[in-house]
Structures are given as structure tokens and as C-alpha cells.
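Just one chain is shown here, as C-alpha cells, and it is the form predicted on its own.
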Amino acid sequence: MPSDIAVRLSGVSKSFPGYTAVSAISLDVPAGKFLSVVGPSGCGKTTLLNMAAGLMPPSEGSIEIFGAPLSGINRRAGYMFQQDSLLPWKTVRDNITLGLQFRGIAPNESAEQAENWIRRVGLDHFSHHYPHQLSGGMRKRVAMAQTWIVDPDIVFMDEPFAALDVHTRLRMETEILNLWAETSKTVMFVTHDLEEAIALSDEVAVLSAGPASRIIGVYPVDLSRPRNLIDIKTDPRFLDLYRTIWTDLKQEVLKSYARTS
């Protein structure tokens, strides 16, 4: 019987030569939810991606992928990284195919599926471009084709779109959220920003400075779907879900301050 939880980390804890990133940390990501984590810098929010994408294996306890154990790398999982692996020598249709490749797929049907999510991700005219001469977020849109094109069941996402203007970031997290909702993927999605990860979330995993970062809360998003971003930060219950999350994730921004000070 298939699980309702696509990712069930239990007690899990990841510790380096002298240092324990994360420790004890236990969360269900439920199937086709979006769920977002935040904490302060270096509370080991990327740790605990890589650990659920079977990146690299957990010092403590355990992680489940539909109730089944993970081990290695996670087969029903794509990852967008903050900074895009596009590879300079391919173009735009070429970087997209890669996954398909990777997985023995003929190259008509990779083509097809291609040029498909080209037009999916509104780079019609760009198809034959290389990276460089792409605007940063027609390079995250290439990302964003080259993740999902491969129709994995999770889509884990480190902070994609950190270093883009903030017009430029609206409109990719816009184009994320058409993405989901067509798709019914589960997204575990890791941001510094609080105000993105309620946009965007059905729920926001909160945790604490480090070292030996822990949850100190789940929060139910309760924002009705589909969200409009543009004026979704003057509602009311987005205020109202802001100054409760924030009000426990300063404190933790607080601590990491006077640790780094």
C-alpha cells in the first residue's frame, strides 16, 4: 500500500569531525505537499536535503521514501541546487535531455520531451542558446526543466532562487507554484527567507541555530490556494502566520548572532 508520507525522517542526526550539524531531528513531508525549512545561516538546512536526497547517509537514526528505507541515492527524487549545474558545452535543449539520457531514454523521445518543457518554461526562442548567454533566470528556468522533465515523485530545492532580483525571484516562484500544482509533486524546499517559505507552503519547518540544530516547530500554512504572490504579503492571515513563525525563528536568529559574533 502506498504511504501518505513521502519523506519520514526519525530521530536523525548528521555529525562531521568535531562538529554535530544536526541532531535528533524527526519530520514527515507528506505526499504532494509543499513543505519549506528555514532557520538561521549554518543550522544545517542544506544537511538535512542532501541527507533526505541520499546525498549523504545520516550518523543517527533513519529516513524513509514512501515507507520504504532509504539507502544511497533517492531514485524518486530531483534536486535543484542554489547555484544551476548546467553544463556550458550544451545548449539549452541539450542541458534539459541530461536526466534522460542518464536513464537510457531514445533521443527523439528525449527531444520530444524537450522541447515540450522548452515551451512549458517559456524558452521558445532560446532552445539552441548556451548558459552564458542566458539571463540568470532564463538559467533557473533550464534548472527548473532539467529537474522536473525527469518526473521524479520528490523535487528537493536548495534555495534556487537566492541570488536573483527580487522581480526576477517573484516570477520563478510563481512558475514553481504552476509547476506543483499541475504536477502534484512533494517539494521540500529550503530558503533563508520566511515571507517565501509561507507564500509558497502548505507548511514551514523552523530550526534552531547550531550546532546540533533541532526542529522547534512545524507551522500549518492555511493560505488558500492558488496563492496570487503579488498581493498574498497583504493578507491578513499571511501577517498574522509571519509574526508567529518569526517569533520563535528570531530567537534562534538571535542565538546564531552572538555565537558567529
Partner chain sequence: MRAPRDRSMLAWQLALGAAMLAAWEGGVRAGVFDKFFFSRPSDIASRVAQLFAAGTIWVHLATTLIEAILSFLIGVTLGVAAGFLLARRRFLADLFDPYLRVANSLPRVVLAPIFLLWFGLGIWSKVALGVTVVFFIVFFNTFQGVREVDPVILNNARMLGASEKQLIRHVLIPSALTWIFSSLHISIGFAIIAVVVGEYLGAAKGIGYMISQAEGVFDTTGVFAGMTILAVVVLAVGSLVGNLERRLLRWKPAHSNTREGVS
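Starting from the form predicted on its own shown above, please give the structure in the form predicted together with the partner chain.
Partners and other molecules have been left off, which leaves just the chain.
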């Protein structure tokens, strides 16, 4: 039953000239699940996503997407990048419909969908603005619509909310959970915020500090859904999980501090 696993990393390593970022990573992301990857800064979370997206080949090991070996771009995935990735020369609307345009769907056919998404991410009055005219949070919202509008089976998200204020963040997290619940997508979500990882996910994978970082544990999160992101952080089960995972993660964060200071 190959299609049970959306993303399978088997013994994956990635070395850059003079530096091994990740080593011997084996990780399964079950189809339809929400999996978060946490780890200290610079441990190789983005590198992992880039490999799973087919943007760079692993140095060792193999990657399977729904049971098929991955070569070249991962056509079944959408990717919300850590850095700004909107096309600065396209308006909010044109950025959002870009993926549809690439698939040969004419602007008048995608108009309704575009309207929906623009409303959904709360940018009704900004559809003709250019990215430089938006705030950082608004740009992230455009990127979110841009990624989800093409309806990929897998969505990779790399610290999408790291730069947002608490309120916007909560709103976007709720929105992501709703989107995910409505569809049967697989989400692989990178964050360095353990609370966020637990609150959103079915499973949390913890990476060790680099170089050559490994997976030190994959923790199932058995909190019931739908979740209320405002109250969940005081739920006793949440606190239990947090304590367990943090005990392991803490070691790695301390190692990473020691190495960089």
C-alpha cells in the first residue's frame, strides 16, 4: 500500500562543500497527516524540505512520494518558503493565480477562485497592490493563498508564521488548520516553536543540532480535533507533551548555543 505514506525519507543525508547538514534521516509522513519538524536554528530543516520538494537531490539515501521515487521537482507538492518568494512584479491577485496561470487556466476562468482566496486571506482591498506595498504578514498571507490555490496533495511550509505578531499568527494558524481539515492534504510544517508544533500537528519530529543532524525522536500528538488554539496551551495533556519533547529538544538547543557562541 504505497500511497499510505505521502513522503518517505530513507537514510537521507545532505552534504554541502565542507559541511554535512543532515545525516541518515529516515522519516515517514503519513498521507493526510499534519507533521511538524522542529529543531535548533541551522540544523537543516529547510534543507530537508528542499530535498522533499525536489529542489535539491540528497547526497545519500532516497525519497519516495506516495510510493514513487522522487526525481526532479515534486509535482504533487506546494511549498511555502521561509524567505519572501512572491514575484515582486505581479500584483497580489496575479501572484495568487500564478500557479493556475502556469497550468494554462485563463484569468477569467480563475477569477472566481481568485476572489475566494483573496477574501479568505483577508486582502480584499489589496488585490491590485504589489508585494512591496504590503506588510510582512500580508505577504505571508498571499504566499499561503498562492500555495494552496493549486490544490497540491502535499504542502510544505517553512516557518510561515515566524515573523508575525501573536494575533495575526493565531489567525493564520487557525486558518491553516481549517484548510487542512477541509481537504485531505498532507502537511509537513517546519517551525522552531515547539508550542506551535504541538498545537497544530499529529506528529512532531525533533532534529538534533547540526552539523550532521539526525532525528532524535518522532512524537505522536494525541490531542483531539478540532482544536481550539487559544485554550489548547493550558490543556494538561498539551503541557505533558510539551515537557516530554522539550526535555529532548532542550539538549539540542543548548548544544547549538554552545557551538555558535
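Remember, it's a predicted structure, so these values are computed and weren't measured experimentally. Take the two forms, find the largest set of C-alpha atoms that superpose within 1.5 Å, and that set is the rigid core. Numbering follows the first chain given and starts at 1.
In the core-superposed comparison between the two forms, Glu159 has its Cα shifted by less than 2 Å.
In a rigid-core overlay of the protein, Met188 has its C-alpha displaced by under 2 Å between the two forms.
Thr91: CA moves 2 Å or more between the two forms after rigid-core fitting.
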